[in-house]
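Next up is one chain by itself, shown in structure tokens, the form predicted alone.
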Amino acid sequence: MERILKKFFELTANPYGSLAEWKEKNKKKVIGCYPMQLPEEIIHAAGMLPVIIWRSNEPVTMGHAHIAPFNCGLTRSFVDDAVKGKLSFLDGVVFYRMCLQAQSLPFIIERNACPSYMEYLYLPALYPGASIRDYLIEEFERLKKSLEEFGGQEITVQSLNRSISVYNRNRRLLAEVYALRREKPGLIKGREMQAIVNSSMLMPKEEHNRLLEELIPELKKRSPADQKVRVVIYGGLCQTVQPEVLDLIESLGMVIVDDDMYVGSRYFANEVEASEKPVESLANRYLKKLPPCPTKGDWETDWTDYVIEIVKRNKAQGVITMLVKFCPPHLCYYPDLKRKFAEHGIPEVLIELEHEVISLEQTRTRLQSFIEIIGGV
């Protein structure tokens, strides 16, 4: 167990070196995917390795000459890494219009660090009507054709269904890990859970599946930590949370029983149906309204109701909001979320996350006050 967790931590701490080494060893192309909704299976079926773009652990320096300092940490960090040449091992990048900040990225990259392959998808908002689905399928088909031309390998129905099967297996295994944490809160630390999911975004799914199959039986033998205050964390759209913040939550006597995070339960939600039209199956997954995503423009599904259901299902005593600074999609929804939590009598505290600097002592004070409100330790 410790060996596997160590591998996950090493990969997520240094994806640059690990992926460059993998590429050299396997002689395959590596394609960066901008989070959160791109169909990785199409890239996988083209014989390439899709990896989710990550936030580095370094301060942004050169990137500030190309992108505004009031952009989120992920966009600033990505541009900074690109112009520094740290992402030169990537053979290509796939973007899509997720938010206003992400919309400008392909043009910045094209002018300053253009890879051999770059594609920009226009994935639609979830408005009613068949035209939305038809347009989405056309975009996925366009990506498929573009990857075939770039990689020189046809993506057949059989190869795409094989990739879907591999990815579904990974989703089921990650769901099993989450079920273990819900069953025995404290069994898996917050930073461990984040590394388990994040590593899935950065290595071949076949290898990650094999490691999870080894890890799960070992996790079942573990004894859970004795924590008294059960909390749910949500937010953290697109990027990882500083593990020090997760450590701090647990050091104060709280236990994370579940989450609604992208580098968490959102990443593996909803399997894809194998069919004679696998591209349409991938489109159907994108069109799912649960978990609710503020970047999809779905005004009919209430994000708060979804989080409240997670709280009730896990008998949690409170909610911790992980709000990435300068994240418009989350910021726009937050006032309604906070109001509705209060209406349901669910204690909530906001932790604002920044890429470079976060005051752990200030965060500690907020969390200590939160515990007092709950009536915990």
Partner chain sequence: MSLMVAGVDIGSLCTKTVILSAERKILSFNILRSGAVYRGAAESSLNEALKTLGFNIKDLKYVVSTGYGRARVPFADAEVTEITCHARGANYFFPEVRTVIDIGGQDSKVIRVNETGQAVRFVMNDKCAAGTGRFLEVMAGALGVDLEEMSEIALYAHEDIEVSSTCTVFAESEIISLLAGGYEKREIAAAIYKAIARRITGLTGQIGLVEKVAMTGGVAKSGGVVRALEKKLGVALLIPPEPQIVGACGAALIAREKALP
The other form holds:
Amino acid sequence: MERILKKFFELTANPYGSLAEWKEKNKKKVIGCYPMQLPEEIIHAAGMLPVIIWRSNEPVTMGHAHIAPFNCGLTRSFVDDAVKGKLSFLDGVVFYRMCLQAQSLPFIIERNACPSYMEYLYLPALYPGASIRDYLIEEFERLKKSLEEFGGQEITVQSLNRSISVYNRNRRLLAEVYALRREKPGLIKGREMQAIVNSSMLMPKEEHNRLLEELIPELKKRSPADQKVRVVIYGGLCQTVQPEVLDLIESLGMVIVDDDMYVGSRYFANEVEASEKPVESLANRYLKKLPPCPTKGDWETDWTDYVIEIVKRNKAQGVITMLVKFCPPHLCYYPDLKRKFAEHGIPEVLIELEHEVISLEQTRTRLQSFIEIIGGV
Amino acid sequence: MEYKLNRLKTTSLIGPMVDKHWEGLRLAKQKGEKVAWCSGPLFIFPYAMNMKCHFMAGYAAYCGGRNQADRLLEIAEDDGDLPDTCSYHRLHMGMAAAVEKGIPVKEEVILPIPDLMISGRLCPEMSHYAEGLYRKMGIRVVGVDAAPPHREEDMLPMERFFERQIKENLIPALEEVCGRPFDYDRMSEILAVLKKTAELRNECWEYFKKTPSPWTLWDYGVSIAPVFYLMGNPETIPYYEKLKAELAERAEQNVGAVEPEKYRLYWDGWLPWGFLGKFIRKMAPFGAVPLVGRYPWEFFPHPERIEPYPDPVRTFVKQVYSDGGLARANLPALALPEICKWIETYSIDGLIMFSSKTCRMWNMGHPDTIDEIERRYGIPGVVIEADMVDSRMLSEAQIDTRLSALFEMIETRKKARKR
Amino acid sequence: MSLMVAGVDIGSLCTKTVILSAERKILSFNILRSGAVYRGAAESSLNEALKTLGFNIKDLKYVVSTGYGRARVPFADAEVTEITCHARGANYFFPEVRTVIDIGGQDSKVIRVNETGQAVRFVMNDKCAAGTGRFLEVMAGALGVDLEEMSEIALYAHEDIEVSSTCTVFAESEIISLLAGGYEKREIAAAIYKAIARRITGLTGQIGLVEKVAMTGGVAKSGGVVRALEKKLGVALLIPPEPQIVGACGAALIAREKALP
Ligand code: SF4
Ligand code: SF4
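Switch from the form predicted alone, shown above, to the form predicted in complex with its partner chain and output its structure.
And the full complex, kicking off with our chain again.
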């Protein structure tokens, strides 16, 4: 078990080396996908390895000659990596328009990383109307065609369905790990859980599935830590949380029972149904309104209700907001989330996730005050 | 340096026209008229239904110009909004909070709570604002996704998608709210007026080519409303006629808007609506004049292609996408060729990239654009980090330093070229 | 002396100690400028406070530390955050208070308090320097006056000007250019207070302002800030006689609860 977790930690801490090595060995193309909603299955079916773009461990330096500091950490870090030449192993990058950062980014990446393949999808907002679905399918078809051209390999109904089933298997296994944690909070540490999901984004799903199949029975043998104050974390759009922040939460006497995070339960939510029209099935997954995603333009489904539901289901005592600094979709939503949590009497604390963390002292004060409010002193 | 700022007489006519527009909106409810709030270029549709309609960026600019933006932003923050959020978004949340809770604000900026919110998702924030107001007040929303394309080949599929949403979602929603069929004839009439006004405006653009230029980008900036949210208003035609006549007269007499004129500038991003005076007073003493910019150029740069009849929706959709400036202005990849064109057409000496801290639509890609232009034309540029309406994000000292740096760079280049 | 407890608040600028009796009476207090070594500062401040009473550390039944250095006080029996402590302390001085504004050296907080002195919600500004003690010091430095003087001269401001920037670096250069532009120090000082008040109002907006409102922390001694804030918020601020010790007092109250449940 420790061996597998160690592998996950190593991969997530330094994906560059592992991916370059994998590519060398397997002679396959690696395609970076901008989070959070791209249909990775299509890339997989084209015989390439889709990986989700990550945030590096380094502070942004040279990148700031190309992007202003008041943009989100993932975007700045990606530009920084591109400028520093750290992404040369990527054969291609696929973007889509989910937020303003992602909207103008291809221009900068194209000029500074010059990947041999670049595609940009205009995945629509979840506005009502048939035109949305048709256009979405058109966009997925366009991606499929352009990948076929780039890879020289046809994507058939069979191959796409095969990829879908590999991905579904992964979703199911991850959901199983989450169920374990819900049942016995403390069984899996926050940083472990994050690495488990994050590693799925960075390695072939087949391999991840194998590792999870091995890992799950081992995890079951663990005995959970003592009962503590139960909390739910949510937010963290597109990017991971510094593991130290997750450690801090636990060391202060809280236990994360569940989450609504991108590098978390959102990533594996909703399976894709196998069908004769797999591209449409993929579109159907995108069109799902739950979990509510603030980048999708759906005004009717209330994100707060969804988080509150998770809190209640898990009998959690509080919610921790993981707000990526300078992330507009979450920023615009936050006042309503905060207000509604208060209305429901759910204690909430805001943690702003910055890419460059100088000191965790203030985060500690926030979190410790939070637990003093919930648990008393 | 001794300098003179020659103000145009015609632009003073804009104030009353704009005031009338917002007043009409304010009083609409009392008159039993229906009201919409709109983001993105879609207000023409409620206009065609005789609804009064607000326009997100236009309203923000209006508040900025009336010095009321800070107050509204403050109300928004008091209501829980965080300062990193798009300031136009915050401004609207502040307005809604003020109306909802009866917080006192200047009467001229008060907006009525709408019957319909039109979310034209040209920028995702424009959708967030509609979503936020829906959650706050439960107002009916209709959404139209309108992404700007990265490549020319994406233009047509997006244009078709845009058109379908208008026909299948927006128009039926308007018909429902108003209880009568959509008025295509009225839409054609509006487009006919717009065509005429924008053609006159294009003639005015010609005067930017003159040295010294008889008007500045700021003058044009305050004259945008007639080719945008005042579209269809018959007063917009005489406005541009007068403007054109005044420019012709100045050109004839060789009078520049800034005298002496030394540096001709391109201005990228939003115009600093809350601080137009401040900026021009910083530039004019150096003889620097902003002349052209990608934002003010996005409004129907090809009016000659507007065909109000027989299909106003079709021609409008094309104006936004394949025939237009809007879809080409908003992303750096497609804007770059346009910027190159302007540099040549208007003999530009330097670039100012106005990087709004909270508007990620217009703050990305600036350094790379400067690099590219520098490589092609040997023209320098600087980035100024600020905001279009939030005064707290403006640092005078930073602006002064960057502007001086730009003018010094232009000087050095000019000298080097002479040698 | 039957029972004595202490609260020690180790802030970024000063260390404060409050000694409390079993009857919740403040027996003595001390304020000391913290050096780089928190540990030494905590001990010295505590010893100073005890000395006036003729006691030493051994006589204390329970010690609670708070503030940024709270984790590094080896003799403390427990550590509690300054949020909880300021809430408790403010309730001690003014039981009717429901909102506490605390402006410290490095950050500022707004805390919603219930009738028993428990914090129920809070917001914290630790990203932006405006609205902190440090900002005030830097600005006074740029004006070339000390803090008291600055507060004094601002009273005589005639003209309304703005220091728009809330970033210390920006604001400092802005002040220098305002001075160069011929503005009087008194106007600039008033503008600085306004900028701070606006920043704090933004914070209160996030949890809502419920009366009555107390202000704690060293900056509450600055008449300039208090006046600007009262004007902006439209409420009168309750200020304890020694606002700097409210956190330490809250810590001592918690120590008292722990020692005598
Ligand atoms: S974290 Fe937020 S701002 Fe950054 S890319 Fe994701 S959605 Fe956009
Ligand atoms: S981010 Fe920019 S373009 Fe988008 S709504 Fe805000 S101001 Fe407008």
